[in-house]
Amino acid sequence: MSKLSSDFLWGGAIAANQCEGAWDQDGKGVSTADVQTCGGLAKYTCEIPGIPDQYRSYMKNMRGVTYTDGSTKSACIAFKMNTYPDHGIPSIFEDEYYPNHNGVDFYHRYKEDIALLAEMGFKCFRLSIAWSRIYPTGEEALANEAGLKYYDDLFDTCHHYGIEPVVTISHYEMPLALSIKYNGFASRHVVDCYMRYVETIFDRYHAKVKYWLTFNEINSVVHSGFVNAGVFSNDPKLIEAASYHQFIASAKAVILAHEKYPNIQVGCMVGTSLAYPYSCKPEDCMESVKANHKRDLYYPDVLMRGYLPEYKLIELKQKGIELPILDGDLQLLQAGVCDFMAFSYYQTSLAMAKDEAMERTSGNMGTFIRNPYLSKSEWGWQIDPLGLRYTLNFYYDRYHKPLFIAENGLGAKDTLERDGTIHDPYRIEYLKAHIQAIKDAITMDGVNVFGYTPWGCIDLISCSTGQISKRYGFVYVDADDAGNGSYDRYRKDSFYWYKKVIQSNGEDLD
């Protein structure tokens, strides 16, 4: 059996609304993800009328967005758009507990962190910058200069240790006076918004960041506008404008990658949990295309193709939605197709004609039929090694475009030792199984891909949740979900496994 080529690029994934902390340092604005509280310790909460027993205690981990309607202070859930309000402006309040603003103090800790990567022997790392440090209200006419200096500096550290950046431009995070005044991406202007922040970074940086993605989990829009874009509302039409504007301005930052900076690549990133069907009853099988189209093909069939679908276009005007198109745009949609496609995986999901009845398990931002075939975290995502050599499978066939796995781990509940161990042998069977199956695709099916960073690999502040107890990393960090602990971090066993797996290139994984 052959092997991975040599420079397969081995790493990890955070992002800076996640990890960072300074929330308020050096200049840097408000963002979206600021005004996100802690499930399960949050003051303002929701509730979901008429929702099953079952799901409660998953509803009740979900972090809410907290917001005024002018006289009153309330919540609504970050990833449940049924729960927004019709009236409402995101607000920070002072006796909420919001834990992006500590996060796991990377802002100040990156030196030490990227070192610990280094010691793994990391060749890359995935990483986000945080537009509102850039940018603070996303509308100034120049950068914030202490944002840009910061990020020289952490990608300079990168290099000193022969690790390649991986940079997502807007990972779950965007100015929130661009929300509050714009709805964010709803709105055309915010397009031009996005592109100065581009124009600003990639003249920048481009010397530094080869590879470059430009939404995080764009389709992620389906769960949370809000979120994703910067849409705090349930109108599906805001919705669809959002979506088709981040189209546009991944297009646009293609397109100025390819005019003025030849030497980086710009990629789609897409979350993935593609439907099996549920059975070979044909329609089983004909929802699960439906549901494929809708949460996992629609916008990398735009970003990697060039152009808007058929069976889009006739949902669309099945609902009587007209997407906001300007004379040009379907041209820039197909001179904008992106050079490689990203994804998270985390698990695959099950669709049926009529599942009303069927047992349900969480998952990624939302709920699942429970596949009887596979087993499942503490927090209920199902797990399917096999599922992600069948994803890479499904996407490589459908672009044929180099693939890249951004997104990959498992959470769970870890412990520090009083020797200041951490034994984590379900992560590293985890991972075990996922890597394998990775290689299969690679060496027996002829799949190009060409890097894997697994999720989190320094703990962080889980984004459904706002719990750092929902831990992914290599590296520990001694902090509780309600932010205590000394920051310190320890080297989980994890972490030697996988110094050992990229030191073989992926050949030792015992």
Second form
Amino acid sequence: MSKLSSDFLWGGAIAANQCEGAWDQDGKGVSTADVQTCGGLAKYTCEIPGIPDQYRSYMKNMRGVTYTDGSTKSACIAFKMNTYPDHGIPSIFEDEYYPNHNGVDFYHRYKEDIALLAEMGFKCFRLSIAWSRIYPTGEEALANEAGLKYYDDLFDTCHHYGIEPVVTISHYEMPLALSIKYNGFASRHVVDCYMRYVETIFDRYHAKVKYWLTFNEINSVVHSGFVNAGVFSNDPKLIEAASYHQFIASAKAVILAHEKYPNIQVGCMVGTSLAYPYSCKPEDCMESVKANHKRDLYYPDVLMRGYLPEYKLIELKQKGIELPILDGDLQLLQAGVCDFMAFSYYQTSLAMAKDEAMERTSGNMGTFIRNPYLSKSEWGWQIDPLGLRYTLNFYYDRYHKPLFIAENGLGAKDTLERDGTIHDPYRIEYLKAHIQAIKDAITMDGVNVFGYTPWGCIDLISCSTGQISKRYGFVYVDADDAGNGSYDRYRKDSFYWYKKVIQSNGEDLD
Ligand code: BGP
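Please show me the structure of the same protein in the form predicted in complex with 6-O-phosphono-beta-D-galactopyranose, now that we have looked at it in the form predicted alone.
Every chain and every other molecule in the complex is listed next, the one we just looked at coming first.
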């Protein structure tokens, strides 16, 4: 059996808003991530009247977005459920705790952190740039030099250790001002703001960064309009417009890269949870086709094939929604096809023609019907290593372009022992099974996968709950959900295990 190629990019992934902290330092503006609370601890919690029972248990740790309508202060669910009020301005309250404000202090500790990643033998490191460090409100004429300098130093540190940075241009944050003024990407104007930001960072870093991703989990706009695209509204017309504008923005970024910086490659990033049919009943099988179109295919279809698919055009027509297509847009989409497809994979899902009463479980791309054949994490995310091989085959068959696994991993509680060790056999077991699935897809199915960056390689703030106790890392950060702790770093057992995996290029998984 053939082996993995020697240049396979082993690494890990983080996002600026979930780890940097320093939310208001060195000229950074307020971002959409800065108004999000910590689930379970928040003072301003989100009560949604009329929510069906099977969803309710998943709401308890969900974080909120704090907002005011002028007279009252309140919060609405931030992630996995568009539940925004009719009127309200996302705002920071002095009496609320916002975990992303401190993150895990990566802004100040990145040198120590990258040295730890290098010790594991990382070949690449996926991270994001905080847009609001570069353009604090998104509309300045000049970029913030302190922000630019920070990422220069960060990329130089990576290269010092021979680590290739893989950069997400927009990972679940944008200047809050663009959300408040324009409802984010619902407005075409924000595409121009994004492009100014992209021009600035491509120009500055093209010699240091080869791989770029335009938007993190671009398809999560279906359920998280604010987190993904700055849309503080439930209006489906605005949400469809925002994702359309993100397509245009992504295509423009690809075109710019190809024209001016031929050494760089630009990919899309999709949150996957492909739907298996619940049963072999033809109706369930058809339902899985529809579910996949809606959540897992529309977005990469546009970005990897360069046109709006027929199934979506029909759906929009039936809903009476017109996309804000301008002259020349369709040519742009065609010319701006991505060089590769990156995706996150945590679990698959199930589709059933009639599913009202089915038991639900949670996941990053929604709440899903429980699959009786799968186990699940403490946070209810189902564990399906074979589903990763299935997903790799599915997308490679469809686009035949290189694939990059930008996220995967197990969020779990860890215990820091008195002697500074952390024993996390559950994480090793999870990752081992998923890496085996990747190897099988490459060596037995011929899928072209060029990298793997497990999520949260250093513990960080959870995107859906705001907790740090939902840990993914090989590196433990000594902090609790309320932000108490030394923030010192410790190597988990999985740290030594992953080091061996990388050293043996995936041969030694024991
Ligand atoms: C993905 C996001 C990440 C990350 C991950 C884990 O959807 O791209 O930002 O956080 O999920 O999710 P969580 O942090 O909610 O456990």
